[in-house]
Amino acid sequence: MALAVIMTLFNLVFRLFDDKSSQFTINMVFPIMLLISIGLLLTSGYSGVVANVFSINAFSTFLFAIFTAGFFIVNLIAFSYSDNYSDFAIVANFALLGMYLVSAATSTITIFIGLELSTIPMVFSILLSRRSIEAAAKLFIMAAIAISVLSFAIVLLYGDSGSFALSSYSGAAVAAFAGILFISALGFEASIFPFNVLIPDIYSGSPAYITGMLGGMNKKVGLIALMQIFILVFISDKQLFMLIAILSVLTMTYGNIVALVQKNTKRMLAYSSISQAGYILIGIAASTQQGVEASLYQIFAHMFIFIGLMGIVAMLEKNNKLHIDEMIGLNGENRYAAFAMALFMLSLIGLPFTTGFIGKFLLFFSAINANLLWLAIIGIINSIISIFYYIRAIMAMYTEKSGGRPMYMSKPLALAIFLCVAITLVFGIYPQPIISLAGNAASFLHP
């Protein structure tokens, strides 16, 4: 955490001198240092509470690691395709601090502060990009509604328990109502149906590198907060978990069906990311250690798949290729981009030996073991539905086109895509290290 704060301060100093290269160097070196430090924490098994504000444990350190890695890759993409990298680097650093706070939260107040710190900077990042005031306004509206409802939920829970701590509630009706409000508030943060209505507009109206951070990292924070609150506070309320299961069905079905008719590449991927939130909810709805483990693995898997996809979309946008039909012949223009994009989409479908397959297998298996066979079956049906729009895009990329010109990829972007491809394949073929880390993290919530 201290290294992340120092990294943010360095970015602020170098921004004053308008030193973009130094900021980029800082944002490459410090995440590597952070990952080494986090690796030492994971191997040592260290656990402790810092200043009664946040907790260092297997759960938080696992999330620290994946958010730091995601931040590193997003910076590679932003440095290549952002017109205002200096400003983006600062807001991205503040957002990362917010993600750390939520990951290590010991109370609803810490979650409240962390969610705001991870979301509001992204509003400014869209505004600073001068890309779309509309997208920034819509993200701000969603954040404002979410935080208002979340505040009410926290107050109700405090009124029942007399504490902001993440601990089991008494079972009173007012606290159960607070649980519904938590679902509503975090539904906005995590793109859960029906609270995701503005998400496709926000994603399509933002530069691709910002969309990558929003869909790959920020929206995962909402799911993590939902996971913490419901496993630690509402674990005994089976009706609330049934509500989450129903929202899981609605979210993945809505996302997949609407994605079928999309012609804009980024909007299709936006609806796809909504459906992925529905899959992740399966593990939370199971309310078991196995379910939490599966959700954490899928959060890890989708983070790097989505960031990788947005990296390629950033390159396509720069070449004015915004629609699926405009991807025709991509294999002839850049074989590396076509291969990576096809791999990411196949992983989202659930191609064996990719992280997407492992994640869905774990999620469906956890639902079956939690006596939610119907939820697993609906998840499988939704995976079949998703085949149609992913294959349509893949077929376009591998359709030959005459007169196509080579499309060049910057070296930082090429490295970012390589890292996402490597993660998708390596931990799809050999998932045990991540499953083990996710299992240890889940055991913290399910002692």
Contents of the next structure:
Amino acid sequence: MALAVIMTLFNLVFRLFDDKSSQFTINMVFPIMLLISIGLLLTSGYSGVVANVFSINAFSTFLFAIFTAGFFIVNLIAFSYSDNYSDFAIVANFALLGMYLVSAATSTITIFIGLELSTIPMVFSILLSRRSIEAAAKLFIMAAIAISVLSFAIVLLYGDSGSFALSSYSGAAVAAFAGILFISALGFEASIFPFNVLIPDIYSGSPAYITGMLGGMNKKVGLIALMQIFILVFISDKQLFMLIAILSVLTMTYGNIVALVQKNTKRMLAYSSISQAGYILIGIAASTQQGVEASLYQIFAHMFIFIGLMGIVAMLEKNNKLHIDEMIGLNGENRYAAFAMALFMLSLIGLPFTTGFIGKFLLFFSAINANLLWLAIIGIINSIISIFYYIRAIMAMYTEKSGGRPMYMSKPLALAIFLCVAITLVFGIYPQPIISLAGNAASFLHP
Amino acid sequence: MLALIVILPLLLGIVAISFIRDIAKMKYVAIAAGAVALMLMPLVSYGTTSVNWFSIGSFGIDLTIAVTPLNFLLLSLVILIGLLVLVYSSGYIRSVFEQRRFYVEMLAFETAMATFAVSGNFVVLFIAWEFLSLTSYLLIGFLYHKNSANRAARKALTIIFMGDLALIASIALFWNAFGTLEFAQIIAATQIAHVSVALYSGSLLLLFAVLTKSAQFPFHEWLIDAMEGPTPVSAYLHSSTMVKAGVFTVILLYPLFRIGAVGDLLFASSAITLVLATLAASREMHIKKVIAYSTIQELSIMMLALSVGAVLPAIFFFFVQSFYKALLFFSSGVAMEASGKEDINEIYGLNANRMLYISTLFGVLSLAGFIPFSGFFANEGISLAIGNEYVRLLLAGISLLTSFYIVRWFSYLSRSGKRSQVLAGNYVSASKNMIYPIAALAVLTLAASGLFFSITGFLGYGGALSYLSLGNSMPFSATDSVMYLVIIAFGAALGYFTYYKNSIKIGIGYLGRIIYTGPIVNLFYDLIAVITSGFSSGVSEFDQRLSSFYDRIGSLVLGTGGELRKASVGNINYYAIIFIIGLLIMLASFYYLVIV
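Can I have the other form now, the form predicted in complex with the partner chain, not the form predicted on its own?
Whole complex next, starting from this chain.
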């Protein structure tokens, strides 16, 4: 059980002395070993609590697995496009550990530490890329504000129940007040409107591989923390869930509408990932086991789509082709990248036989079953709106242009994108394994 | 599940064409895929197969393939005409570089439509519907270097995606109302269920989706613009795919369209479309658009028949219309290629190629509704099955105009003119791959009449369609037929003498004045044209004009101008303030929710 955590720690110590390529090897080998051990955990169905601060069960193991896989792919991209991979490799490991902590948390303190541990290393990794100090400063300051609000919320909750454990609260107004503060604090971590105004700035200011990790993994950690706290503590408070439903509508609408007018590919994708966070909130707002299951599936789906997209953006960034008009003729310049990007975008629209479709289907389905038909309908309207900006980009890529120079993709990047494409297609056509895993995971939040 | 055998070769064709290197061989691969699919048709057997795709807890999401006689009819139509379209395309698409893209898109389109034809629940229907929208968008915008083609594709996409939205919302509502997505169970339940709000609004939204797909008022504009696609695409789109999907959905889920005012709305929409499209076809000068308006008109006749309960003639019309519609489009393609023009004023000399001429004449006579062509039985059956005298009167007038405009169209094409010699050479040397499918369709147009005697037996087989209460035989009455024939003969004669012989001018001039310049007709037509084209182009330019649109809406509603867009410009104080404001809003809501 503890094998996973020990491995990460061992990994960290070991690499402090090493150069770039051997660090890459370590960062490749360890996630695979981690995935194998997580796979063993999943099949053995182990569950237990460690020192009352975190527990290993189907929920946390499922998240371990997808975070590790995401980490693996981000490393492939970073290795190709990072100026100083060695620094990133170490820092990213801390972030991964933070993600593990949040996934396995049984107390608010663990969530607090985990969130810090997953966010602050990202500040450093942006700083270390020496390109975007401004984005790092923004991330840091906003994270500091969010974390102070979060700690206040934790204290209020402690005052109510007398413990840090994630268990039902008494129903007192003070504790509900804590719930509001949790939404605000995690609103930044999970990019929920109106706490997300900074997110596109950070995303477009950071190098693409870090954006991939931020948007694909870090923001998902925020959503998972939100899920744990609200399902385990505030489940009886329907008004808070109504608030989440409203925030979900605002988040997805904001993301989609602003994405429509973006002229920069990376920024457009940043807003689209905000709208995706809105979709994921639908499942949390449904507050049923099905809803959580749907949210987990969509977290899985969007993580790999977003990381894959950022892999292609990393390549475009290197060629200075981030403006949306410069996407014209991408098919002639790199057929593979254009295909993958079109597939990811179609998946975000929700084309059948991709993970994006299944995720949205599950989300809307759970909303309808939780008597939130209006929420499902608004979600559907939003996905139709999103078609316009995705299809514009796809059209641009497949428009022929004379004089385009071929663009080359490094082998690790090609592998990373291949993995994302494979995940998007395979689990879109045959989604049952992931749905079952997510269903098992969800059942741990709904005993 | 055997129905999938038919789809498999098409998929294999797509894969093969994607990987094949030799451009010249692609068309043969595509035709082979279509031909194998057609040869496998006899293996399809009636029945329903369901496969669990995935399940969420105890809810299973199934993929259901159903083959009833109705599904079989559409499937065979799609596959048969698909093959002819592919053969025709092999003569039509000459450009070397476009072959791969064209055949992949075309086979994908055919696959989507074939899947649609055998859908047995809303999951499969939705998937097929979505792929149809996407592939049709690609095909309409196939000539992407033409600005008009891009605009047309975007317009089609906008309207069709509005329909998709309505469809998926209606599916959600049906799920709410019935707790199942299987057609068989939904149909069984609608016959006993009381009408809940969810069911009622679901049906209305489904109607909305169907009207967009089948190009009925007020969504008919996109189909005219869709002419921008290559001719084989128009032929396929108009005859057996895409637009038929809407009508087919109405037949398939007929009980849902009998709820409350849904049927009346369908009636109103199709009646308006009928008048509009017929008038427009009579004054249109673009060779393909005349045929396109006639498609819209025929779709509205089907819808009209369905809305008043004449299901069997509607199905018959649904089937036979495909053949002569594809035929006429094919002929237009040849004529356009031979003359290099699109205006019928400048196209003539079609009679140089005998086979083409006679085949096209078959199509024209069938569209006009002459005996013994299949169009006669369809129109006559619908007119007889409709009880209301006023509607029958309307249909009689429409028949008159129909035979008038199609004979007018044909007269233009078969006149002789200045460049007759040159054009004659072009017609005679037209690719055989284009002429033979036309001849085949002419034979099919005639042969389809035979279905008149066997359709009830065919559809009644197995009893799967009993919910449609089809009756025992197609309606037929000798006296009525004679009256009908006299009416259309009059219309045809008007067209012939005005546009071919140029002999009668006065009487026709009067009629023409009414149609072309009659103040009331014109006013009505202009009004409708303004409403519909304003509506659809307004929506279709949505994404181009979005920036200014937002600014205006923003300043109107929020009083913030471009603030929303500028929201992320880089000032950290600004963000912190927004965060705090957000927090304050949260606290206010907390106050409202918990304390008050």
